[in-house]
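What follows is a single chain, given as structure tokens, in the form predicted alone.
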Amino acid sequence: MKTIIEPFRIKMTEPIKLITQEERSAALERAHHNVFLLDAEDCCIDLLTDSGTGAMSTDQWAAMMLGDESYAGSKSWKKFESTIKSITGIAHVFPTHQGRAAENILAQTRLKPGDVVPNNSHFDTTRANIEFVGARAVDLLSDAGLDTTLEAPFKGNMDLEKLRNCIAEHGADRIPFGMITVTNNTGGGQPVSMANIKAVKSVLSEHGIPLVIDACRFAENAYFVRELEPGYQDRDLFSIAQEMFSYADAATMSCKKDGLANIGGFFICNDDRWAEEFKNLLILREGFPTYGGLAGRDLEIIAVGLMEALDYDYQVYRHATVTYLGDRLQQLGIPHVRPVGGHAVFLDAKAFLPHIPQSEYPGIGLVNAIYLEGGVRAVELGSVMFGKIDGDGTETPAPLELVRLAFPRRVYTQSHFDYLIEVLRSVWENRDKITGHKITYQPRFLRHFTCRFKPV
């Protein structure tokens, strides 16, 4: 088998530094021990995500040089609802500035206090967004993705007798709409099969409910549908996703995933009624809907990006990547989520570190662990991010712990990786000086961005 080769060159390179160990140690004490707050400078390969943080290919560089900046009407803007459009068959496309701002105006106009939405799981900014307006947020993932170690396809699929029970124990008027993460994030960056969109949008039609798709990575969801799902082998990528928006009523993407760009998103839905009031709060907050927050040179970006993302050889070279980095923690019995997932590795902070309590936050303690000892930054997605805090101040530990290795598109070589590994084996082999945390200032929402901890 011949090595799979990045399928592209470098034209441009970013200078990096390797600042020693005592002063990582005093980074991280200003940082209060939040790898969110550390500054980025002061990390020589930055895992935290694989949000924004890619590199833009020649044709991207050269659309930017296109932007129409015209405030309404932009050609940059009828190229971006044209490529949207030809994905997703989806009627109404409205830019907002990322992710989180569809999904936020989305929760304004369509949830109140006391519905539900189900999903197969909700990732932090989805989640917020829902419950700041009163709402439930509830995740309804197989029981398959709950089980680290358990090699099998498609273990981000909803649960689909869950879901019938969620709908009859809430009543389907307390549900506006329900939602499918592609791939799911906070289940270890799992794929869903086509067969479970389809059943999920089989089980809410039954009952009125609409589907909302969270597509940030779509593309590399289509690309676990052609290699593992039968029945699609002969597909493209492309036609792979029209298929998978076809069961979608609406969706929200962060354009700065598989859209291959540093900044951007969208909503996109078929009900006039949810349009117009969508439209409504995006002109209100965003900018007018031909352009949401966005410069027209973004615009054009996206719109080349997003068909960068479905080509198969791309896809080909990003999954080796992840397994790559996967294969050689198998080697050395460092615990993580089986079979590695789309974008990121993601470490089992719970079973590499046992002897810490999920109250003392073990995920925080490998990822202060491996920046300590590489200058490497990754994210705890565990009991600090999915944690949940009831009435009283009693917290419930997140079933999972884990610290995701997020990666960058068309950024590191293999030799960063070879890095990575001797320094993830520096701290298995380390494990049991590794320490729990406490937290000493934790904001409402979204408390893992900017909440500071203290060693235990």
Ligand code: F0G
The other form holds:
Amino acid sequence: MKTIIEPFRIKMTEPIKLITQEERSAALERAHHNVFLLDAEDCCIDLLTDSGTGAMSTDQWAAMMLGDESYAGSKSWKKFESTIKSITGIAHVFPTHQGRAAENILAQTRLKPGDVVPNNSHFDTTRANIEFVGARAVDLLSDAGLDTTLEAPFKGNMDLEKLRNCIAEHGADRIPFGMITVTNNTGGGQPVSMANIKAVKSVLSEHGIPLVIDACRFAENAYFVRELEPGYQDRDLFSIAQEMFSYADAATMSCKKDGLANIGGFFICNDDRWAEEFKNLLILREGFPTYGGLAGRDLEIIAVGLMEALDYDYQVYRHATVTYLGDRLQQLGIPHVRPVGGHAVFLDAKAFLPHIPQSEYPGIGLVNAIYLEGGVRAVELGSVMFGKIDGDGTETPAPLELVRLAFPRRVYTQSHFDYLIEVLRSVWENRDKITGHKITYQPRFLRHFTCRFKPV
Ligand code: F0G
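Having seen the form predicted alone, I'd like the form predicted in complex with this ligand now, please.
Complete assembly follows, chain above in first position.
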């Protein structure tokens, strides 16, 4: 088999620069060892996130010029709405400025204190929006998903037994909706099988509980279903996505992922009352329902991007880049979540740095070391992001200490990844010199974005 090549050529370039090791060290000091606080221009390869960091296609740039900036009922809105309806078959479509705005309005309109929302794994903004209104976000990931070394196909699946127990424990009246996140970002970008989505829907339906899909990476999930789930090999990604959404009553979406856009999101639902209440708050918070916080040109870009994300050749290439890194790490014996996810490779910081206790955030030590070694920015998905803090300040660490190397879409080439592998190899060889960290400042919500650290 020949090398899988990038299915595009580059028409526009953006310079990147590697500052010296001394400069990187000083930059980390200034950022209080929190890479969210670094200047982006000081990061020569930025793998902080795959969110809003992708490159647009020529068709998207062209579509941008067609942006109809009318306040209400623009042509761009119609394209946006009809594209989303064709993929999802869901009745009501509301643009939002990004995914968390959809989550926020969903939580504000549907949840009350004491309610419970099950999910395979909540993303941090989803959890925060649910908790902000006094409800509880519960993760019901399958045990396979918690095992970072197990080579299994659908480690993003929800555990159905845990779901049944959750409903029995809290009662269906306290569960206004259940969620499933495809792919499961916080659990290693692992896919969810169609069979699991269908089964989750069926368990929820028995109790009259609607299913909301967190659809950020729906196209990557559709690709995994086609590759790994029996019966889907002859299906195109569009029809697989249609089937996925056929089990949903509603969905939240960040178009910064599989919308291949730099900003944008949406909420969709079938229930007229949900739609009415969502719309009222949308107008207050985001904007008129036909633009919802976005410019007409953004709506155009997303309408094109959603379809490009469902292009099979694009997904083959995308998955090849993730696998390329995963295979090299495997050869070097560097611990990471297996199999590799759809949008990222997740290093296992607990196994990488066994000498650092979870109370000293091994993921932060690793993220700092990677930046210092090569100017590469990664992100911790461990106890800083997901640790639980009780009223009295005691902290329960997260089950996994991961460091995510997220792949912006259509941005980096193979030589960038070769360089990254050299950086990781060197960090691995010098891992015993990496130290733990203490938090010196933290805000109340979403602390990982702005908290400060000091090496121990
Ligand atoms: N749900 C999931 C699964 C996500 O990964 C994200 C964002 C959101 C919801 C929120 O969307 O950023 O548009 O408000 N994830 C980004 C990340 C930030 O880096 O994984 P948003």
